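Single chain ahead, written as structure tokens, the form predicted on its own.
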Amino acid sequence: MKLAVLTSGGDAPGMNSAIRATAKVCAGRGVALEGVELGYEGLIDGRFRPLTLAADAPVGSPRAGSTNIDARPPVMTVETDVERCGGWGGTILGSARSERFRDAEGRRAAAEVLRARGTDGVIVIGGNGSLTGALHLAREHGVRVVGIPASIDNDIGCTSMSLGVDTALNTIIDACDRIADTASAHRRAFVIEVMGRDCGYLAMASAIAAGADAVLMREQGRSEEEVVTALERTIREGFDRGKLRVLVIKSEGVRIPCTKLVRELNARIDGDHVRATVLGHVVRGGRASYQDRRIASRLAFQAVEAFSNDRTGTMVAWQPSERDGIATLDPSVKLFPLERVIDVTRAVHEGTSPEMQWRLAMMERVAGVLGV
């Protein structure tokens, strides 16, 4: 069997861990694995690189360092850069958003490249757009695909956690702790913007973990005036109670820019007490956390298994809240059809999924606690 793996869309810590784990599993089973550079764009252009190589040791010789005289060397080994990349941020395969792949002709060209190379299937590591692309390849051209969810926004359906979320949250918490130090020294309020264009999960989760006084998410549906009025009240009440600092976590999905929001607040509070920090792409970078490496490795293992078990056209999911799905040997991992994943993801973005409704309800209930 010969497989390919690609990373697509926004990069996320843990992508490299998934690439390494996929390569190690394939090498251990004698499955050739190629990496596609620059996502679907590279797939159309035929930009492939080997991730597994033929082992140097002669067949039948004991595995180096083994105490078992019956041990046999692996048929294949992992390319050196792949072996080392597991903890690196970003993706060694590169990523790109491909306009050509959005067109049916582009997808046909990609499928022809796979057929010409004799590729038996593709593992796609990415978010909603990447998984949608995988579904199109399967539907239109019969390509065997398995998806691995990777998005720091944690906005992919049918999985409780996507690759990159844990690392991103740790980065946000560290930044909030540092900002809180200087805010307390000067008795200031800070509005800290984090990523999350279509989903406010990062803002919500980090606000609780960092002890923020308020959180702003697109899903709350507030107007600009309502946002400014609510924050003015939060900041005034916080300082009136003797707080040394006030922290507000804002998701980028809330369209009012941080600079404008701060100007409005300072004008109403009559001073220069409110500052803004936009974390931006800092949240995406950095070495993957233990949790992201762990999840990536276990998802990648089951992704390769799915090809052996003829369960393609699916995505591997980590500890899903849904009770259905296809069970695997790993009790924390299930498989879901890509069609189902895309439908649930759409509901998450629209704020209508049960999971998102629960998150919003919980944030409303703890709203009075945040500012204490």
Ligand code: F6P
Second form
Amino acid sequence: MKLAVLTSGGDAPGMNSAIRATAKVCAGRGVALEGVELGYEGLIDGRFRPLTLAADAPVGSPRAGSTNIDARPPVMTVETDVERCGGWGGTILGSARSERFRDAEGRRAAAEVLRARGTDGVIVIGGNGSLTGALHLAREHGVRVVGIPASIDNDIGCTSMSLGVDTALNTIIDACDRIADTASAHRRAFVIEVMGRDCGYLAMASAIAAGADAVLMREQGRSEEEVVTALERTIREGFDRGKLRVLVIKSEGVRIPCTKLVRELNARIDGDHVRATVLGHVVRGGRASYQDRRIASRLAFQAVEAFSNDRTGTMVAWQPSERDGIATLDPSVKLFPLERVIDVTRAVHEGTSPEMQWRLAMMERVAGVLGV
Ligand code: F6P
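What would the structure be for the form predicted in complex with 6-O-phosphono-beta-D-fructofuranose (F6P), rather than the form predicted on its own?
The complete assembly is shown below, putting the previous chain first.
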């Protein structure tokens, strides 16, 4: 069997861990694995590189001469930087948001490349757009695909966690702790904007973990005036209670620019106490956390299994507590048909999924506690 793996859309810490794990599992089973560079763009252009190598590779190859301590000689081994990349941020394969692949013609060209290469299937590591692309490839051209959810936004349906979320949250709370130091020294309020596109998960989860005083998410559906009024109250009450600092986590999905928020708040509150920090792409980089590496490795293992078990057209999901989904040998990993994943993802974006409803209800209940 010969598989390919690609990373697509916004990169996420843990993508490399998934690439490494996929390569190791494939190598252990004698499955050849090629990496596709630059996501679907590279697929259309035929930009492939080997990630597994024959174990008896010639002198000069990275593993030649190594002593194998396992009694069974490995069928294959993995390329040197694949072995090293597991903790690195970004993706060693590169990523892209491919306009060409959005067209049926681009997808036809990609499927043709796979056929010509004799590739038996593709593992797609990415977010909503990437998984939708995988579904199109499967439906339109019969390509065998398995998705691995990766997006710091945590907006992918059917999985409780996507790769990158844990690392991004650790980065955000580290930044909040640092900002809290200087905010406390000057008795200031800070609005800290975090990524997440239209999904407020990063803002919500980090606000609780950082001990923020308030959180702003698009899903709350507040008008600009409501946002400014609520923040003015939070800041006044916070300092009236004797707080040294007030932190507000704002999801980027709330479209009011931070500069405007700061201007309006400082105009309403006497003095010049409010500042803002937009964390931006800082949140998306950095070495993958233990949790992201662990989830990535287990999802990748089951992704390769799915090809052996003829369960393609699916996404492997991190779902430790759900009974839903197709069971795998790993009790925390379930398989979901890609059609279902895309449908549930749409509901997450629209705020109508049970998971999102639950998150919002919980946030409303803790809102009164945050500012205490
Ligand atoms: O989807 C991941 C993400 O990082 C979002 O949180 C953010 O809105 C977007 O990508 C940024 O995309 P780009 O890197 O193209 O600016």
